[in-house]
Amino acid sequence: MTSYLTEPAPKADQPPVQREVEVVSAAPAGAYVQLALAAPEVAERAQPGQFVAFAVGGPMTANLLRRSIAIAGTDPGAGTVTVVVAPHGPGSTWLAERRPGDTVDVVGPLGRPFPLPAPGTTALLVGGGYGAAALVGLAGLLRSRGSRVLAVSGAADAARLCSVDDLGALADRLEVTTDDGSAGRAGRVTVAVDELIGESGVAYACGPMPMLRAVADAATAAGVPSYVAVEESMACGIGVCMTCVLPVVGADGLTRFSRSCTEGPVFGGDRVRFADVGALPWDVVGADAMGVVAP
């Protein structure tokens, strides 16, 4: 399997911090809620592709596990960090209900950021649903390095699109797709990816696993390096619990379970064994010790 890394996947320059921070603003964003947090130490450390982990439910809650959410943007000058919350279960719903003046306990920035291509490389950014928010900071950084930015934002319907205006302000070309045709072009993001991948020197994606697999496959077929920010559930966010592991092929050609929160959330798209996510492949390092045999 070919490695498409243009440079080693970077680690964070500075360690994460845990702070109780104030919610500066809360605004609806279609089916989601966008929160801005007064978190200057996180803002000055964060790089595109990293995430933060929130304690949810308040001091007496039974929700013991943190909720990990991608960083949508930072303003180091103002000391703010922005996230987009998709309310699903009780934890994320509680977080989406926070209002200006409320405080939340947050740890970040966590995880490895997106590797960057050579300055001037044309980049394709593909976001699915609220995953598009994680690409806004990357788009701005790439533009500052002289890259032409092509972007695709897709979702099931118009209400689930995210960060379309922000990406549109930064991208040289933006394509919007919805499964039901309620906004942009009807169809999945691949209708636009197939058109744009040939113009690109590198591809980045954040969104649901099936979309990440489709983008990675299209990039690999075109001979273009790709990086995907996975959305695996992260119970701890710091590499302890092992609940977010994925089968990933290393530089030596061997498959190991990699922790999304520490080795990721960004992986080379050609390295993730998407078909085996949620399974225990027979050839993963250590599988023999667990009694797993080849088919």
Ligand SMILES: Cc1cc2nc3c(=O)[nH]c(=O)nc-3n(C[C@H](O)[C@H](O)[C@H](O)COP(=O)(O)OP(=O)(O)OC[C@H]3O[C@@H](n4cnc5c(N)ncnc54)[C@H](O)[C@@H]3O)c2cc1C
The other form holds:
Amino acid sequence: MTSYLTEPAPKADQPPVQREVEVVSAAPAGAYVQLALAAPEVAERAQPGQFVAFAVGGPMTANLLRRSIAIAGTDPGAGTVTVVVAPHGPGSTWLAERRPGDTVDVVGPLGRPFPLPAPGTTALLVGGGYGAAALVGLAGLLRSRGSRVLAVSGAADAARLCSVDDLGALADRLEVTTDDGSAGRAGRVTVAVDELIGESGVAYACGPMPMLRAVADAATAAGVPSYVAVEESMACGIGVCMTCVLPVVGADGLTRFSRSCTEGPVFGGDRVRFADVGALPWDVVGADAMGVVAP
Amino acid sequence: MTSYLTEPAPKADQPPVQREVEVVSAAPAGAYVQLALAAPEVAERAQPGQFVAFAVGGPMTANLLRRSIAIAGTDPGAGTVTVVVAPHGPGSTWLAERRPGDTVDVVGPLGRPFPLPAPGTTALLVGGGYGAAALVGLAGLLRSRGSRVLAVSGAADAARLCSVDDLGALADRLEVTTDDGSAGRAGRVTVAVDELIGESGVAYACGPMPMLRAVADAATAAGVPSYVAVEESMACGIGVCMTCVLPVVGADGLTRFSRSCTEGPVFGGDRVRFADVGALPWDVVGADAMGVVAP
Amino acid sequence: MTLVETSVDMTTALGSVPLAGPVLTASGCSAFGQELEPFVDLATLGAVVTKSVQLRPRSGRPTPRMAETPSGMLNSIGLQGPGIDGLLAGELPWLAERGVPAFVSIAGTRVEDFAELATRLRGVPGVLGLEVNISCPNVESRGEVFACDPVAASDVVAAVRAAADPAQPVYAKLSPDVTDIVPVARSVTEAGADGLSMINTLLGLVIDPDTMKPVLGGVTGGLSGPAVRPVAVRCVWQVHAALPEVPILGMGGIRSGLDALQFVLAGASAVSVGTAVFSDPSATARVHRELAAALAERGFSSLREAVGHAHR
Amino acid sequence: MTLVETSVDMTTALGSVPLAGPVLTASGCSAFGQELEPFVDLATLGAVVTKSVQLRPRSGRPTPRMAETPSGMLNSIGLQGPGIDGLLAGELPWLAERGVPAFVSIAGTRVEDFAELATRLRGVPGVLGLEVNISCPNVESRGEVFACDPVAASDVVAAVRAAADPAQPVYAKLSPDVTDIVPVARSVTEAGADGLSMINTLLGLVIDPDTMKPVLGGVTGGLSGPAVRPVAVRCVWQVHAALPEVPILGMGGIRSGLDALQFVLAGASAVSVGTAVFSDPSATARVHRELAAALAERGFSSLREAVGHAHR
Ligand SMILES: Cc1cc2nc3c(=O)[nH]c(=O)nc-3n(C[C@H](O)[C@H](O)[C@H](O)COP(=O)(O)OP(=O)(O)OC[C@H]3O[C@@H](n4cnc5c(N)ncnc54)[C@H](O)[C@@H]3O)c2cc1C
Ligand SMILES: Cc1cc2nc3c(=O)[nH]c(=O)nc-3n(C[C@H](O)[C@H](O)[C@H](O)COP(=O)(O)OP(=O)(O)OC[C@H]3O[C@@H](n4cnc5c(N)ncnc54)[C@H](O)[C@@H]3O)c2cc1C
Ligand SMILES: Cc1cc2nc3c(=O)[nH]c(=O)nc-3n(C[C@H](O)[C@H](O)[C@H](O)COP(=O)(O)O)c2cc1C
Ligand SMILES: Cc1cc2nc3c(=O)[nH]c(=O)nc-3n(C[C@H](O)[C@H](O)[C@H](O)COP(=O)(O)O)c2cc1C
Ligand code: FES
Ligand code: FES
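Target state, the form predicted in complex with this ligand; input state, the form predicted alone:
Okay, now the whole complex, with that chain kicking things off.
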């Protein structure tokens, strides 16, 4: 049995709530829109790495499923929660069109937060696209616990970079990369990750799956534990529908189809079987009952 | 064969258009909301008695069918069309919540307008609830053609009265009735209609079906031709679905299930078989093929 | 608008008859085409599929005839229409004058009714072919719907094919309300259907919370609209997989070009737009335009290449 | 919230077993109830209908497992679950501790599987009854779904009824994907079903416009949500009309109290809320509240009076 660098992320401290909340500000941010919501109960419960799920389309909507969006920041004093939305399909486009005074129905905070390292551990935070936003709260928390924070924010182009100022203010060092070189260094986040992973005691990543995989692989290769926040298509966000699973190796070394909403979205980077996402490997618990046989 | 006082209403002069239009004003009016739309092509084509059909619920809507709303006024100079909306179910509630700057998808003008009498004929106009709004344009047109206009606006209570000021300004005489006596005379519109029908050469009515029936009966009994604008549940508004039919006696004396959207909504009051709405009388053309036999 | 905005060859066929474009109206959802004239250039339609006609004029059922449902609607019109004489005297000449091809939907309650209708439509100018609406109760079989029984369905189709003008393709319109649609498809094809129209409405019921009775006088009605689209695409997929040579006219909840694309990829060589016309009277023209653009974006140079592509 | 907000008596029963309230979860749509705890007081549920369990633990199908559709969704989970041992060791004791009754959904691919599951569940504390998910492929009949064949369906139900604890009512869960649901309902009732759950999902398919292939790995999936509600109400109506003495657990697209009311008026004595929980995790409690209010407004003093009222 292989030994793993990471312990599975534990559950959040507090359960989620469901509330109708008001949008207090909406601001374009490059290719994205940043929304702040008056959601004191969510703000007070949220831990970095968690997400919220929005009902979309208004009272007459034909789109029933909630849209999951990472929490980009909370201000428990002001009672607000911030999210960064990338308009993509109908749901996220609708969300990005919300204006101050509009109300939205939100459930959260959902999912497991990033586990924290021993105080003082140097941490590498890697965000891809809007994924960087989800790391801002983590950066602050790590700093407050005495960690040195190294951050990388990467994207396809300058407009898709996110939270560069916030991370720049919080991190001890920030590297910016863009695929097309329109801002920061040209190339993928891995150019910076490869340089910084050696100095780090733990790595965290949020962004597209191929990026998560690259960061997890680099960390594991360097003997550094990593936690990634995955983004799988979710129908419920609360753990009841089983649509959001991916193959993850558990504490017992067995691979299960784990729900990214309640057993994730944060998983040990060395525990997610990235190559098998969307497949059914024979050694997943219960694959035999599906008629899959060991090779 | 009975002889009828009315000729079937002819088609409108111009075909409808379909446009995405902007709401230019939205004002509460008692229990209703009055919306003005920047819809020059509709304004220029519309004739009194016609209606428009709105798509409701926005781009993600689960409610596919258009909502038909009578045209309450047009200002071809300003290029605007006015409607009065009574929030009822989800579609009309959504419409009533539109605000200036919002856009709506509208098809119109639809249906047949009120036929006009010989110039100078005294006309009685009877509106029930928001139905009174649809008579404002007619009142103006009749006045411009030298008619004396007698108007009745009735409703369940004061908040549901409509267009009282507009009709008051245009009509030679206006009677107001409410069922509960909260404004004008207490009682149904018929108390006023019975007094005025004798002076009238033609009667027009718009409002709930029982009211239309009462006005039509009073007019027919007095030997006065009447035209009523009916309100039947419509799926398409343009004549292609056959959901909006009611039994109407045609020019040839035969009863057919006629589409209220394209053969109406304006019908001769003596031609609508009110008692048979929702039924299938044996003498409707084609009832025999449905297995209905003459008694 | 004109038929060709993109470089994609959008021509197709109903059986042996070529069509200028793949987007048709759906039977009962655009009457006989006239009312669409203010909204679309009828010449851009592949064809007008007419409201199902029977031998005699029919009043249809009493109202209420519809109920709105989530992303769909229920209808129970009862095939109101002029009867075959009315159609031959009025609507068909109107369409023929304008050069708009008519795909005439025929319906009946006996096999002979269908055959007689097919006979009456032989050689009628502008009649491109026949769509046989077998989702009607069979009076000779305790009212069971023809389309729900492979034998009854194929009896109708065989009779129509025998009586119809050989130049007019005969499409059988199938109901999704069967345990397995493939045997029905196979049996009507063996009986001579030149193609299949799929799907007709699903049987549904809505109870009015106020009256606490079914909304529709006929109790049940036919469910249509985007709500049923996944069922329709599934039927087209299953039948195309089993009978890849049989042309399919796909329908059921098509609102956009991407919806139509799903049907084409699943195996339809043409599509009908039904309920969407009620919400957008210019839907047929828009769907054509959007489908052409979607095919172009995906690198297809012709619609024909895309037919059934999802199976490959 | 408490169970009784209005004067309406909301008690009902599943077969012979009394229920405090008529609103249940739907199998596969609330896992085993735990995750709803932050959102609803589980004690207000008539029962938790558990995700269908099989003999062995199952991984379920690879992703993607769902596609959103107009007013609905398609799923192809493949019955991921812990197997009967896991259920007996983990989820059922958890529910029993909290006093939440479990209506255990069982599934299999052989008649004997179902019987063995029923045997294992005899006398288990907190297990109120069994819902037999016969919408599974029958390995002994070329994969045809049990629920689509009255004989196969009744074989399963007879075996389960024989094996199960006599105190546990056995409900057969029917599929709408049949030409006529009444014969299936009749045959499982004759085989000993104490009640019927209706409906399971409809077979659907969505093609991804980007990949141009079916979205789901399993090609087809089950369609659920408000889109299918008119079909579900129709099934309940037809079966209640034919078999008025057979209790029905109604489901399919219930989102609100008025939706639930339609099922009750059509003949259901209890309802399951499935897909709506994904959009509103507190949907079950809300539906209970709204249904109670709707019944009160309509002058009913008890839920039981309203069951099947639309037929009268
Ligand atoms: C844990 C988590 C955190 C996320 N954080 C953010 C964020 O901070 N900002 C942001 O803009 N987006 C975020 N996303 C992605 C966001 O949820 C999807 O882009 C959005 O749901 C797409 O919905 P749509 O209606 O625009 O697109 P559609 O493609 O029409 O969506 C159709 C369905 O697929 C699901 N879906 C589609 N794409 C995705 C996806 N990439 N991930 C998950 N579900 C998907 C939707 O939920 C919906 O059910 C996050 C997703 C997850 C799972
Ligand atoms: C020719 C005509 C003119 C009208 N003029 C006005 C007007 O000036 N102001 C106004 O407020 N309303 C008017 N109505 C009524 C208005 O169309 C309905 O109130 C509205 O469609 C109800 O939709 P909903 O979503 O609010 O209600 P729902 O009850 O949810 O509607 C469900 C379905 O039933 C149809 N429907 C329900 N009630 C009616 C009704 N009374 N008439 C027609 N269809 C109905 C709807 O179109 C929809 O398809 C008019 C209707 C017609 C036919
Ligand atoms: C109001 C209405 C009337 C219909 N009338 C007919 C008909 O006369 N003959 C027929 O074969 N199908 C009829 N249909 C079914 C449609 O042709 C089509 O098969 C079905 O509605 C699915 O397509 P859609 O979702 O695009 O509407 C009717 C459908 C509706 C909504
Ligand atoms: C994600 C998902 C999983 C489901 N799993 C099961 C299952 O395991 N067993 C079962 O009998 N039904 C299952 N169903 C069907 C539901 O129990 C229900 O019959 C159907 O979804 C219709 O109800 P709804 O529209 O309220 O969801 C599932 C449905 C969904 C959406
Ligand atoms: S999204 Fe439903 S279980 Fe994860
Ligand atoms: S509303 Fe469709 S024909 Fe009148």
